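Take a look at this single chain in structure tokens; it is the form predicted on its own.
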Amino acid sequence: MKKVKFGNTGMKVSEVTLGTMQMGWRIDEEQSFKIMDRALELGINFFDTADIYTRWSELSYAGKTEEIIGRWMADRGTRDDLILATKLRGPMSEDINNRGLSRRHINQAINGSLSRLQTSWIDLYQIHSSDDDTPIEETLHGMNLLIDDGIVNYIGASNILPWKFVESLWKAQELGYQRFESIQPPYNLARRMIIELRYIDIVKKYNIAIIPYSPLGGGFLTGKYKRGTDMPDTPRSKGVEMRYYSDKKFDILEKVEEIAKHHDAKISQVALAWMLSKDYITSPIIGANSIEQLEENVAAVELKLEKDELDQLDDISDWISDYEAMR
């Protein structure tokens, strides 16, 4: 698998990502531990998580991935062969203070990802969203004293309003603060406004990473969602409903249906193959409950979609016209 640069630094990441919310929650630390050994055979050197995984299923608790992690790491030795991110922000437990991006809770949270992880170092530290309550001088300075003292290699963010981004940037130059390096928003064909709508520019002109999050859109660009069938019951079947039940939505998967069925391909990897082939686009974070899944995912670095089908795709999930309804 392809290395590419990660924005404007000099570290090199895999063309797609693993993205581990799915261990401790849907998978088992055992199978966990297969999908990360395949994984890096399969050439990803990085890898997603954050502390908050996966504190909302009954069975499990805040930090439990980043446990799973730090054991197969330690288990196999890895840690060297991998670009490893984690992300703070969320409540950690019921204290007022475990949570939010105050400097207090910065160091709080890196601690404690520390340890889960058996790390001593952070590749990619990312605030998981904003805190209107905490300037975003004290966040700056807060994560600059981590990587003033080794501790973490770069910052990122994700789920930042886009000019609160750009304020950020700004920020950081005027105090001389290392800035945020890489963006994290959800992006797929059926989910395009977000990006290319607030983003683009921005990516451009600062030579921003970008590595988009829900890349088939909870399994909505996999196949197992049909237009007039029934819910599949799995537990990201309501949210996909609100997000992308819509006669244009289906539209769109039918499209890439289309043509994975010309290249005798999955729907997931031509999916995939399309963002792929947008040169703003880092690296795409994949998640899979199964070797299999996993494989056919990572197979669609090696799909080449013909210029034409790329365009079929462009111009069938084509989002401008609905915004300019919406204004």
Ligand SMILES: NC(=O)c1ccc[n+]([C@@H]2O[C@H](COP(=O)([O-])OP(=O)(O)OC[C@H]3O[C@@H](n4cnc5c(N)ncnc54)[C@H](OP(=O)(O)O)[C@@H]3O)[C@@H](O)[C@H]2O)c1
Contents of the next structure:
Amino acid sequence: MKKVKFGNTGMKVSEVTLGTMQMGWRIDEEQSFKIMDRALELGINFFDTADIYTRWSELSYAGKTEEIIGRWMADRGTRDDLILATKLRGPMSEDINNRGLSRRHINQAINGSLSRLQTSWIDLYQIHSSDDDTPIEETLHGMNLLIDDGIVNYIGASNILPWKFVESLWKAQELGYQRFESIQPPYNLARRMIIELRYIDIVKKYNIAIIPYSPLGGGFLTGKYKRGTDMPDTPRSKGVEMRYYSDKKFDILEKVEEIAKHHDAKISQVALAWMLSKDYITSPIIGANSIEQLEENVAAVELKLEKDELDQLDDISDWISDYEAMR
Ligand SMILES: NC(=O)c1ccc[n+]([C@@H]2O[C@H](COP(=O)([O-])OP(=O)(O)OC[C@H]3O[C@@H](n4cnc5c(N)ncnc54)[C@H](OP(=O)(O)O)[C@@H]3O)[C@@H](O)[C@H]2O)c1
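If the structure you just shared is the form predicted on its own, then what does the corresponding form predicted in complex with this ligand look like?
Below is the entire complex, every chain and molecule, led by the chain shown above.
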């Protein structure tokens, strides 16, 4: 698998990233190990996780995913082979200080992540979202101290408003700090606006890496959801229904399906191939619950769509006319 430059840094990451949010929730440790083994074999060197995974599950707790990855790396001896990204910000307990982006919590969070992941360094340490209670200067300072100590190589941001992201870049420059080198927003054919309206100009101007999450819309762009039929039985389906069930989004899905048939490819592969054709995308983060899903998604890197097909996908998923109509 091709390795691509990570924004303005010298680091190279695989053109797709392995998401791990499902580990310890949708899939158990044994299955998680198999998926990580196969991902590495397939050439994926970039894994994304977060300290808070998988706190939302009644059967799980915050930190479980990092523990699974830590045990896998220790068992397989794979730490050096990986570019490892994790995140902080969410509540790790009921303690009011065990969350957010204060210097205090940054120190607490990194110690927790390093211990669960059984490593002495993180390649990309990301804020999971912004924290209005903490000045950005404090957050940048706390994260820069980790860079100075060699514990973190690069810092990045997820789910942050564009003006706050740009403010952080300017503050970093003013204060002589390392800046956020990446952003992690959602992006897929049925959810283009966040990146295309808010971030494209910023990442081009400042040479920032974009690592989008939910490239398949949590499963919507895979073929298991069909117009006018019952929802599939998966814990993701409620969220998918809420976000993607509209005539326009089913029109997009059906166009993807038509193009997939033409190539004898899977719907998910066409959706990912469309994303990989965009030069502003660094490496989409794919989630997979099985080896089959992983292999199917990774094979998208080989699928090249015709210009006319990419145009058809761009046209049917166009959001600008809807946006203009709202103004
Ligand atoms: N920064 C953030 O706030 C944030 C938020 C969300 C995710 N993330 C990161 O991004 C990663 C990916 O996000 P995501 O899980 O939403 O990505 P996604 O690729 O849009 O959805 C993944 C889900 O789609 C289904 N799926 C995937 N491949 C499939 C295939 N080939 N055939 C059929 N179904 C398939 C599976 O769910 P079912 O089998 O249950 O249908 C899988 O869990 C996460 O693991 C995490 O690392 C970050």
